[in-house]
Amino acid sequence: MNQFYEEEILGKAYDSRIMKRLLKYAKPYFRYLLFALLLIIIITILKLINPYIIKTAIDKNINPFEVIKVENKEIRVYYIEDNLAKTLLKKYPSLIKSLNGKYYISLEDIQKIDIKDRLSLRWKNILNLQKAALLYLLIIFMIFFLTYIQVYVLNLTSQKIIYDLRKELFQHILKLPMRIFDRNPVGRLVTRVTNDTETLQQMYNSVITSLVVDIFLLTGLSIVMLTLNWKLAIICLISLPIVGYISFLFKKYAREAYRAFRIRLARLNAYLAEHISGMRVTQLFAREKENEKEFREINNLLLQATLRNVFVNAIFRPIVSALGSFVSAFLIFFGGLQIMGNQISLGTLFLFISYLGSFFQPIQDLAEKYDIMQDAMASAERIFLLLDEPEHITETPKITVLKDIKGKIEFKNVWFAYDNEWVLKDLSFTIEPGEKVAFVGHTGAGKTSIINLLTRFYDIQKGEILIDDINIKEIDPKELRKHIGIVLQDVHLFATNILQNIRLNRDDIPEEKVIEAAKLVNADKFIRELPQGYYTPVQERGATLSSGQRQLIAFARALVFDPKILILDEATANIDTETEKLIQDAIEKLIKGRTSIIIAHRLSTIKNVDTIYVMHKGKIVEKGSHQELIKKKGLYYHLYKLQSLNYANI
């Protein structure tokens, strides 16, 4: 299996195969996405309308003067309604004139009339300005309200999509075989569920809908501007490829800078996590100065990457701003000439300048969306690489429920390798129901592999493993593991309380049963001495509990689930003598009436088992009781003798 790379997979900007899979997660929420898209289009139209309201207000109310020719001379005039014109004509007969049956007053002459009459003259314009201002404000409020709904709906939808994806991803991880966890660091798998899904959330949130809107906005602006004045529109359109080129060029360098920043930030986080968790060793060996120097070097690299990122951003925005100002200057110049030539109105020029800012934005957005899309494709590629990893069983189990299991275990000519080298070679043995056996041998002999195979954490390459004469490949792994209890040397406790750690959040197991199990394995006494008893919070991995206490909790956990087959893997290693006595007593109670497999380095703890299997290089080389193996004076005898000498020296 390939490892799930972090930063190395860049991905394509667009991959139709991956996009098709991503859109499947959006399908249940298609209505919401469509609603959000519709709202965005309405908001975009409203944003285009607002500048047009101002244009209309300028042309028809603020500057409603028209140019006419009188005696071969162009003058700017204001047309007056008939009723008002007749009244003003009596007062100002020399100023009020008519042309083609319409009364007018020149711009210069308006200043000559009384201020009250001036107000009467422009009163309709003032009322229209009020209406325009109110309409402008109303549209602003509508944009605010619709934007709120659109952002809420879009974010809610994208979060629901990512929730479904994250849930599916974690459910899949729960079913993955152990080899995946052996070959991939935990942090990498956590990144798949957190960072990569968040990257996809950005895509669902901004790209899918905004891409349509940006194209819609560009098209709408182009049509409106070309309709109003094609000459000024050409000035804006010519600037588009320049802005597009600068934007995509910037994104290339920005992406490289940001990637370098992320890699160095990840390196810094990894260094901090490793050295803060290993602070005891650092202080014990007085490595503070060395660690500080290493941290300074990594931190300096991160600073350089950050400054490069800032530098790229600091250059891009002024360039685009300067280009926008340059195009605005062209618009003002050529637009001004056209106003002077009576080709366009002042409001039209204002509209073009207003639209210019909106004209550049979609191009910059498209460059940004391209960047988000590429990140999303890379994240999706990594996520689907994990989702496509097959689960631990390839066969369809024939038996999904085991009834009346007795606990017989049989290995028939089992061959197994983690990679290419055989760990177990043609291994065969039978454990009868209720029998207590032990496996001993040097490190790497294959003892733990037997447990991994019996619980189907791994599947064998050759041979058969049977429970009650049923091949375990025919049994649903979940059902199989219900009947097998394991107590490991390294006990994993979750960050909850003692009670939930024993029953593993199974609320169908009553508290009384948990307490009874704890009493049987001698854990009840120390648990009740804790500040909150069974409800005492447990820190991460049980850091505040001793090794012996954690081990006793593990025994209680195994007992409360009442398995028919019990496996103890180095359960008494690294335990003090006093605690070992409690644990030995717990073991005796635990294994009673169960098929038990004990793996132990301390040979003194397995003297009373029914059968001891001595393993060497993946094979069983000796078999028998403790006394029988001592009499043989083989490998077991030498191991026992060596341990006895070591304890004697101690």
Ligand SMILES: Nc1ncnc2c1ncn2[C@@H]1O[C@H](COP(=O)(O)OP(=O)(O)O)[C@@H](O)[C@H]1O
The other form holds:
Amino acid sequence: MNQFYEEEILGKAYDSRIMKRLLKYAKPYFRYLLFALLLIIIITILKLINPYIIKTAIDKNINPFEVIKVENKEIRVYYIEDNLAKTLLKKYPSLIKSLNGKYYISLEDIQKIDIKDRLSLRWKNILNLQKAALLYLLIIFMIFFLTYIQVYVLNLTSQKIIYDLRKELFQHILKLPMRIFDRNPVGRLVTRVTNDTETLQQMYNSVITSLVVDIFLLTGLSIVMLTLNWKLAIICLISLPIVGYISFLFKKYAREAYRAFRIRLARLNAYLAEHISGMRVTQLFAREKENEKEFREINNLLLQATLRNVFVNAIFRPIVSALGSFVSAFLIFFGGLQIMGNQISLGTLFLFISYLGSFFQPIQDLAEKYDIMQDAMASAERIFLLLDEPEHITETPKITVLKDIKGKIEFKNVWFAYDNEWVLKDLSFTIEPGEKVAFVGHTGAGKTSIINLLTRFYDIQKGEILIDDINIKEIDPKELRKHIGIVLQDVHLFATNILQNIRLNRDDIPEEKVIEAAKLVNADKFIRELPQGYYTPVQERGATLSSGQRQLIAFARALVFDPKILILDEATANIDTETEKLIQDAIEKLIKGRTSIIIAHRLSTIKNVDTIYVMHKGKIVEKGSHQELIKKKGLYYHLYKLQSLNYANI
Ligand SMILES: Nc1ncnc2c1ncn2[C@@H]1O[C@H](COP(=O)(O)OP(=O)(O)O)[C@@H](O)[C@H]1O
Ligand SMILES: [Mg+2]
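Alongside the form predicted alone that was just displayed, please also present the structure of the form predicted together with the named molecule.
Now the complete complex, all chains and molecules, led by this one.
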């Protein structure tokens, strides 16, 4: 049997088989994903346009000087429109010159003209700058708005996918056979539904879409850079794998530190949960010192992991984000040289430096995405493993509606084992409709197992179990269980009020019926004395109720569903003498008119049943009424004598 992998076992970052299955969950939301993707692409383009606006502003309007050669000297000049040039020429005849029919003024000479004329000279530049600034703002605003929509849509999609998955998981867990719960700690199953799905959400959110965008971005940028200036582009392209590799290493290290931190935090949580719920035992056996020591160790491990995490974050993250700066430094140097050599404009260098960030970001994120994928694959594998666990009923049962039954129960040569060892060996007996029987025997004899089989929590290996002469394998377990009421020794109460705990949220059962049942089993009186009566909330599994009171609630629960077959498994085992009379009375009312099976530790409570089966090591060794069995002086007689002696001693 699968144990549902331990947490934190990681494998491949990509598994096409798992990915295919994961994409299936995304399929209903494919349009949303596509829409989000489209938005991301638009946003990316807008983000790339903005530096270009600045570049243009720099080259065309802030620094629009061109280099020309006059008398073997290179000078920077500003070209002037003809109309303006003619007016200015009158005022500054020595400063405005012309070359090939175009008027110009040199950069140095601009300083020599009036501030007013300087303004009119550059008025067009100023207007253009204004436009550029407004356009820049507009694009920023669009980016802001589109990003909002994109983040919303993408999260909506991924959350919906995860919602579906959680729903499917819980629906599946509800139908799993009991042996799964025997072998898997509750915490592990809870993790499947919560943490593991969360990891997947991350994947849907960040990886699937960004992968496409990253490729798109890297190619686009490479082309733009290469066409602008191939020398500077080469510097960026060559550094790309180097920066990528270094950040991959660093981020890997950071992620490992984080993972260690998470594992240790989980361990601390588990320890706390276990020991806080077991506080009674701890205090009773004065284990505080030992627990303190254990906790100190776990706490210390967590501290170390946290500190390492902090260290990594403080050192490596800045390093990774600074890596791009090395390349910026190169760019400033070589780009500066090229500006001096008039090979590129100032705006182009600005563009390269601004694009560098966008260029490296996807590469720097790669490690993170790799880890998310790795986590997601592991989580998905664990989730699918659980989902693939066959549900209790794989074949469709022949009988899907079981109306009224008489309540005859028959075991025919039943063999059963939980694992390898036979727990029930060739067991046969018949209980007639309305008959009251008891099963007695040492602990571990197999009494509870009989009930587990009758309710089909487990299936038998050999033999037949019949109810009203129908093999229970042919009956839908849900239908079957409708007719069987069970009261166990441990009463599980849910975190809701008493009323709902009795009718188990079946709102079609009227309150009056619940009260009627509670009255019959003598529970009504104490319930009414509670602060809010039937609406009193049950706290922490009913810790504030006595075990007798909990037992009475369980009786009411069994009665309200009016089952034809009633089973009490050690239901009277831990009850105070005060409640015992109430319970004894309740039992008598309960079993009236029903086929009843009572498993009792205290033999005095079953004297009046029709037949007593005495079990020993998975077999029935004696059968008969109390009187008959006493006369027989067999195992029952011994058990009875032992108990009478014990009680006499008390
Ligand atoms: N869920 C289980 N998984 C494996 N073994 C079990 C399980 N429940 C009970 N057993 C084993 O089956 C045997 C019979 O148990 P059970 O029917 O509970 O006995 P009883 O109710 O008579 O005390 C015991 O040896 C017990 O260890
Ligand atoms: Mg038992």
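Positions refer to the first chain, counted from 1. Think of the rigid core as the biggest set of C-alphas that the two forms share within 1.5 Å after superposition. All of these numbers come straight from a predicted model, not from anything done at the bench.
- Relative to the superposed rigid core, the position of the CA of P241 differs between the two forms by less than 2 Å.
- After superposing the rigid core, the C-alpha of G278 moves by 2 Å or more between the two forms.
- Once the cores line up, the CA of R287 ends up 2 angstroms or more apart between the two forms.
- Its Cα shifted by 3.6 Å, R255 is compared between the two forms on a rigid core fit.
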